[in-house]
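Take a look at this single chain in C-alpha cells; it is the form predicted alone.
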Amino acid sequence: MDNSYSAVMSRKSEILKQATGIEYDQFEISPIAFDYEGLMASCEYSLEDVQKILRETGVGQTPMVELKNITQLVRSISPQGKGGRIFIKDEAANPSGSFKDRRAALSVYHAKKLGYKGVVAASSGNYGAAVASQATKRGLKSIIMQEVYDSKRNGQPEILEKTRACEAYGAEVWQLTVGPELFYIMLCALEDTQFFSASLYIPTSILGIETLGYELADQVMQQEGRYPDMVVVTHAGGGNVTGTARGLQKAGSHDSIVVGVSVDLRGLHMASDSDFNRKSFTTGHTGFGIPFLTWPDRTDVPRNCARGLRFMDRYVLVTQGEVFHTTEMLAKLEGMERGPAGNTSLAGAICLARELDRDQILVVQETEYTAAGKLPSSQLTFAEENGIEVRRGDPKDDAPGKVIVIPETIEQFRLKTYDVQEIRRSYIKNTVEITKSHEPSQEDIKFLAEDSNASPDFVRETVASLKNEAAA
C-alpha cells in the first residue's frame, strides 16, 4: 500500500469511516449545511444511557463546592450589592483527574461495543490520560499521539507530565515534534491497527460531556433550589462549551448564561516551531479557541460535533499571569490545589462575579488534577528558560511569548470581552470563502444561523456584505 502523504490523504475518508463507524456523507445537506442533530443522535445513546455507562467506570457525580473564601474576597472589591456566589465543579475527582474522563468513557465504551481492539487519540493534554485510563478499564489497547517537542527537542513540562500519566495507565505514547504531520501519522496508525478513532470531535465525545452540564444544573437545583445564573467554561476546541451547554438545556437550565474563557495568547502561532514553547498553556487558549469558533470543521473528522459558537453567550479572555495568580489563590484560600486549565475559567469568574448580584450563582464548570509538570513553578521556570520575562505587576502589561505579568492583587484582574458578533462574521466569511463555488441556499442560511447562534437576517446581511466587498 502506498503510504506517501498524498496517498494517505486521498484515502482519509475511507480510513475515518472505518475508524469511527460513522457514515458522515448521509448527514450532508450541502457543502455548507449538515444535519447536526442527526449526527449527534447517530450513535443512539440517551442521556440516561450515558450516565449509566459512565458510572460503570467511576466517572461523574463529582462534588459541587462553594468557594466561600474567594467569594468573600471578590465581594470586598465589588460595588455595593455585587459579588455573586462562586461554586466550582470539582472534576479532578474523576479517575484520571479531569472532565475529559466523561468524553473518553463513552467513546471507549462505544469502541468496545463496535468490536474494536483498541483506540487511537491525538492529545497533548488531559484527554490522552483519560482515553488511556478508560481503555484499560474496558480491556482495550490505546495509542496516544502527542505534539511534545520543538525542533530542538525541548518538551513542555505540562505535556511531559501527561506523557507520564498516559504511560502509567498503560498507553503506547507516540511523541512528535510540532508540525502538520500529526494528522497524517494518525491516519497511518488508524489504517494499520484498525483501531477506533477516539476523536475529541465525534458524537460520543460530546454526549459524554453533556452529563457534566446536566449534573451541574441538577446539583445546584438540589442544593440551592434554583439553576445557576452563569456557567463559566474554559474554551479551547469547543467540546467543553458544547457538551456543557447541551447538558444544561437537557436539565431545564435554559436561562443560564454560558461564558467561554480562554487565555489570551494572540500573536503566537500554535503550529509554529518558534512559538510552540513560548506559551505556558497547552489548552484553553486563543490559539485553539478563536480558530475553532471561526471554522469548527478544522478537525480530524469530516464534521465536528463540538460547535461552541452554537452555545456560547459570551466570550472573554484572561492573561497568563491572572491564571497563575488564581491557581495560587485557589490553593491558599480554599485548600484546593488544581490546575492550570480549569483555573482559566476561574480567573474569568473572579471578574464576572463582580458583575452579578450577591444572591446570584456562578458555577465554574471544571477543575483538573495537578502534578509536578503542571504546577506554576514548572511552567514559569520553563518560560524563563525560553527567554520569557516573568514578573509581578499589572497584567495589562502581559505580552504572550515575551512577558508574563502576575498580578499583585485581584483588583488588577481585567476581563477582555471578545466580540461574539465579530466571531460570527468571521465564521460566515470563512464558510463562504471555503465553499465559494456554492451559492448559499435558504437551508444554508438557516444552518448558518443555528450554527452561529444568530438570526437568519444577520446571516443574509453578512453574506450580502461579503459579496459587495468581493465585487468592490
Given for the second form:
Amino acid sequence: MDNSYSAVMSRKSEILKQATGIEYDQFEISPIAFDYEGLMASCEYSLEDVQKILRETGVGQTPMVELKNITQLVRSISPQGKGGRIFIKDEAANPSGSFKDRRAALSVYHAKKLGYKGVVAASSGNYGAAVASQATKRGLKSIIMQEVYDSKRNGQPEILEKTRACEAYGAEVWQLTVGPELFYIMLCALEDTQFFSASLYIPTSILGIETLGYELADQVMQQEGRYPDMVVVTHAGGGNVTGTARGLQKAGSHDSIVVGVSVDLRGLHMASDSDFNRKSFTTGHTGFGIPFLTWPDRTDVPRNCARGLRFMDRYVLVTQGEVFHTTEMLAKLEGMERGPAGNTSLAGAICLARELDRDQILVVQETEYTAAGKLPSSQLTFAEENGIEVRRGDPKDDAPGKVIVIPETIEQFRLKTYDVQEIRRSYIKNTVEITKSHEPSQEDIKFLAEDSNASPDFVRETVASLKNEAAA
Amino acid sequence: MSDAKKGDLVQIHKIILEPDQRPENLPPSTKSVAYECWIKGFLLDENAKLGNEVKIETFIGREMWGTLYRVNPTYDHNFGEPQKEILSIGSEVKHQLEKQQQ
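Return one more block: the form predicted in complex with its partner chain, after the form predicted alone shown previously.
Then the entire complex follows, led off by the chain already shown.
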C-alpha cells in the first residue's frame, strides 16, 4: 500500500470510518449544517449509563473543595460585598490524575464493546495518559502519539513527563517532532493496527465529560442548597467546555454562567519548530482555544462534537505568569499541590470571583496531578534555558515567547476579556468562506445560530455584511 | 563489542518524512527539517550497536524497525531549579491573608 503523505491523507475518510465506527455522512444536512444532537446521540449512552461505566474503572466522584483561604484573599482586594466563594473540583483524584479519565473511560469502553483490540490517541497531554490507563483497565492495547521534540531534540518537560506516564500504563508511545503530520502518522497507525481512534472529538469523549458538569452541579446543590452561579473551565479544543456545559444543563443548572479560560499565547505559531519550546503551557492556551472556537471542524474526525462556542457564555485570557503565581498560591494557602496547566481556570477565577457577590458560588471545574516536569520550577527553568526572560512585575508586560512576568501581588491579576461576538463573527466568516460555493439556506442560518450561540438575525446580518465586504 | 543484546530495553529512531516529503503549508522552520520519531521497546536482534538497523518489540507486543538510538533509555526530565521569582509567593500571600484576618 502507498503510505506517502498524500496517499494516506486521501484515504482518511475510509480510515476514520473504520476506526470510529461512525458513519458521519448520515448526519450531514448541507455543506454547512449537520445534525449535532443526532451525532451526539448516535452511540446511545444515557448519562446514567456513562456514570456507571466510569465508576467501573474508578473514574469520577472527585471531591469538591472550598478554597476558603484564596476566597478570603480575593475578598481583601474586592469591592465592598464582593468576592464570591471559590470551590474547586479536584479532578487530580481520578486514576491517571486529570478529568481526561472521564472522556477516555467511555471511549475505551465503547471501543471494547465494538470489538476493537486497541486504541490510538494523539495527545501530548493528560489525555494520552488517561487513554493508556483506561485501556489497561479494560484489557486493550494503546498507542499514544505525542508531539514532543523540536528538531534539536529539545523536549518540553511537561510532555516528557506524559511520555513517562503513558509508558508507565503500558502504552506504545511515538515521540514525534513538531508538525501537523501527527494526524498523518495517526492514520498510518490506525490503518496498520485496525485499532479504535480515541479522538478527543467523538461523541463518547464529550459524553464522558458531561458527568463532570452534572456531578459538580449536584455536589454544590447537595452541599450548599443551590447551583453554582459561575463555572470556570480551562479551554483548549472545546471538549471541556462542551461536556461540562451539557452536564450542567442535564443537572438542571441552567443559570450557571460558563466561562472559558485560556492562557494567552497569541503571537506564537503552534506548528513552528522554532516557537515550539518558547511556550510554558502545552495546552489550555489560545493556540488551540481560538482556532477551535472559530472553526471547530479542524480535527481528526469529519465533525467535531466539541463545540465550545455553542456553550460558552464568556471567554477570558490569563498570562503564563498569573497561572504560575496561582499554582504557588494553591499549594501554599490551600495545601493542594497541583499541575500548573490545570490551574489556568483557577487563575481566571481569582479575577472573576471579584465580580460576584459574597454569597455567590464559583466553581473551578478541574485540577490535574503534578510531577517532575509539571511544576512551575521545571517549566520556568526550561523557559530560561530557551531564552525566555522570567521576572516579577505587572502581568501587562507579559510577552508570549519573550517574557514571563510573575505578578507581584494578586491585585495585578487582570482578566483579558475576549469578545465572544467577535469570535462568532469569525466562525461565521470561516464557515461561509470554506463552503463558498454554497448559498446559506434558512436551515443553515438556524444551524449557524445554534452553533455560535447567537440569534438568527445576528447570523443573517453577519452573512450579509461579509457579502458586502467581499463585493467592495 | 555490542552496545545492546537481545531483550534489552532500547529506543529506536525513525525518519518519518524527509523535508521534501512534508506538506507545503508549514512554517519555514518546520518545513526545512525532517519529521522524526522515537519509540521504545525490547531488542529482538541478538546483538546491536548504536546506529544499527534493529527490530524491537514494543510495550504492546508489536514489532518495529528503526535505528538503534539509545540503550536503557532513562527519563531525565526533573523538578527544575529553584526559581527566585516564585519562592517568596507563599510568604507574601500568607502575610496578606494574616493582615486581612486581623
